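Next up: just one chain, as structure tokens, the form predicted on its own.
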Amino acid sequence: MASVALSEAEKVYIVHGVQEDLRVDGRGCEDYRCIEVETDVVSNTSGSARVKLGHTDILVGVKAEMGTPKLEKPSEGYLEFFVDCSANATPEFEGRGGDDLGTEIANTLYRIFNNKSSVDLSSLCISPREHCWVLCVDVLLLECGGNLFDAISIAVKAALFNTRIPRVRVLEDEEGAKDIELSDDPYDCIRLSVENVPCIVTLCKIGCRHVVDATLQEEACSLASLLVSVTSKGVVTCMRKVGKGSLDPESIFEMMESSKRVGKVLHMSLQSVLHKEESLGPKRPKVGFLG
């Protein structure tokens, strides 16, 4: 993950500011930076989104492909995640430098989507045991400016909201052979419900307090962070500790409560933006990634 070098004086300045609930950029401990969200930015995908959070820039594309259901879940489709850490994001990702981080992010996404409540996977089934939709979610890190996991989870939810899957009919002949017919109408499609899709809220422990949406400088002052997956109703679906430091039980409880409060507001704001953008229709101006 991208990192910055700070002097001891700079670290002391950041830590003391956090103790007073005043961060370097003027935010409080539970405030996010301005988030820019734009959907439908890549034309050759089933759904796409671009999210910019401070200096963190994420592009996500979703491609619907036909596949075979997994043996343990014959009546469901499934999601696959691929994460590419571009060398343009930070020099540390050159060569195979970003492979470990990409694998870590992909595994985290698999964990938060590994429950029936996040996405209705049964709606992706075409014919039990034979055909289903596989949603390939490609995540591209364009720029790394801190708080990667939160930005990626927001971008994935926005891209899934924008995803349109062609409606399919299964025709069976007299001999029992099945034939699949895709609708030619681009508006005849199914949409995924993303109401229960969780977002990740990362809380970094700095000194005796914790902050959300940490910058690279603040991450350099933190020895331990807690990644909490929160739904729009404030339900925690999973959490994971990262970093070399330790967290006491009281701190973990406080961080979980903070993540629930912050997560509810985050979901509400994101849903509002997504619905507002969709209401503008195809004539909406392109102002972001491909503007």
Contents of the next structure:
Amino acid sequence: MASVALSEAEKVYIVHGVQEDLRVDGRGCEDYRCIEVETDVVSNTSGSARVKLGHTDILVGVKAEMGTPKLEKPSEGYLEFFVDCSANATPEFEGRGGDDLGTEIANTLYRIFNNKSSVDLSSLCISPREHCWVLCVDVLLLECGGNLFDAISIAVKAALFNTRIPRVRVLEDEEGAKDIELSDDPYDCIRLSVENVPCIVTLCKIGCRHVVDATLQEEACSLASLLVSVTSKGVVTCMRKVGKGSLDPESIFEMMESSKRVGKVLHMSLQSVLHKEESLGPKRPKVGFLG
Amino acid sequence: MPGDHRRIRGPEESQPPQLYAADEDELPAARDPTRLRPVYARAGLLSQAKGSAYLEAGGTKVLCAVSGPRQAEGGERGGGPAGAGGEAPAALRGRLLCDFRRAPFSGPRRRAPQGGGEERELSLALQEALEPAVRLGRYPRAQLEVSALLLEDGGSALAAALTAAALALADAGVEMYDLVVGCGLSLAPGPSPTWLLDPTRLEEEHSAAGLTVALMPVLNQVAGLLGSGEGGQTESWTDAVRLGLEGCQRLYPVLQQCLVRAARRRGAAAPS
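Same protein, the form predicted together with the partner chain this time rather than the form predicted on its own?
Expanding to the full complex; the earlier chain stays at the top.
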């Protein structure tokens, strides 16, 4: 991740502030920074979203392609994740520098979606054993300002909500040759239900307390973090300890309780924002990158 | 290999024969959820490695070797305030490079030696779990290489690799705060899901969720945690972590004895 040089005095200041539930920018320990979400920003994709969380900027594009189902799951489609850490985000990502972080994030995304209930994969099947939809989710890291995993999971959820997969029909000839027919109406598509798509909540251990949505400076003061992926119903799909330090078992239990609380609030506000944006219709003013 | 269609008139595509094999409807037998499989551990068996360890738990066999400390690759990094206890400043601290590999014959289907994504993820998990235990500040500008090779996967492979790696580091004489003990868990699905400690491969295949915990027993600090799947609410995962930590504490005396035996062997073999 991007690193920032902090003096000992600054670290002590941050740690003491967190003890008193007061962070450098005035937030409490469980408050997120202001999050801006916009969907449908890229026109060549089946779905896209852009999330700005403080100084962290993520762009996600989802493209639906036709592929063959996997051998173990013949009547389901699947998702593929690719993460690209652009050199714009921080100079450390120049050349191959961002590859390690990109693979780590992609592996985490595979892990959080690796269960039956997150996305209804059987709706992505066209004809069993032969054709299915493969959703290629491409994540682009434009700017790194701390708390990457949370922002990326919010962007992925928003992009999947925005994804429109064209409706196809499989026609069979007399000889048995199959032909795939695309519907004539360009607006006739299937939408994915993102009710159970999880969001990642990263809790950084600073001193004796933990904070949600750490900035780069706060991440430099924290030795260990717990990454929990929660759905809107409070079901946990993935848990991971990140960082060089170790965690006390009691703080792990406390962090898991917090993640459930914080996750519920995050999901509720994200759902309401996404529905509100959709209700504005296709004629809404688009903010894009210049707003 | 591209098909040689001029001489061999066969089908264009082929499928592995397992698809057509009869479904093995073998369900894992019911058992006590807190049982740990008997563990065989031996340290100091490879002559070419600085430290090594072999761990066998049920059907899982892991071999781990440690080499180093040697000079770290990578550019010059500046200094900073020195840490306590004569340790190097943060920028000059040593590095731990971990590599987790599965042998091609470790699972039911052959895997190519270049595993790719999953092995990178598990190597990172190994590194994140071992770093809290190793005093890297005492090895400035050096790197320690830990490589774990899974010979046979009989369930809880990552946990076994973590334990073997910690034993190998201790055998190499690397300065550590404490040993790291790993324990695997899996959630058996059904009307009343229960977490099973130290699952076998069959139990893992039929599970709804899996979790690996790594504990430093004396300090009582969790060094690593990796879990995923449909585990249910946070209470269920909390119970799983508690069960895992208990399992790690029970495993610790076995590892202590293994290290004592290895030290005695080395002492007896050394020319006096």
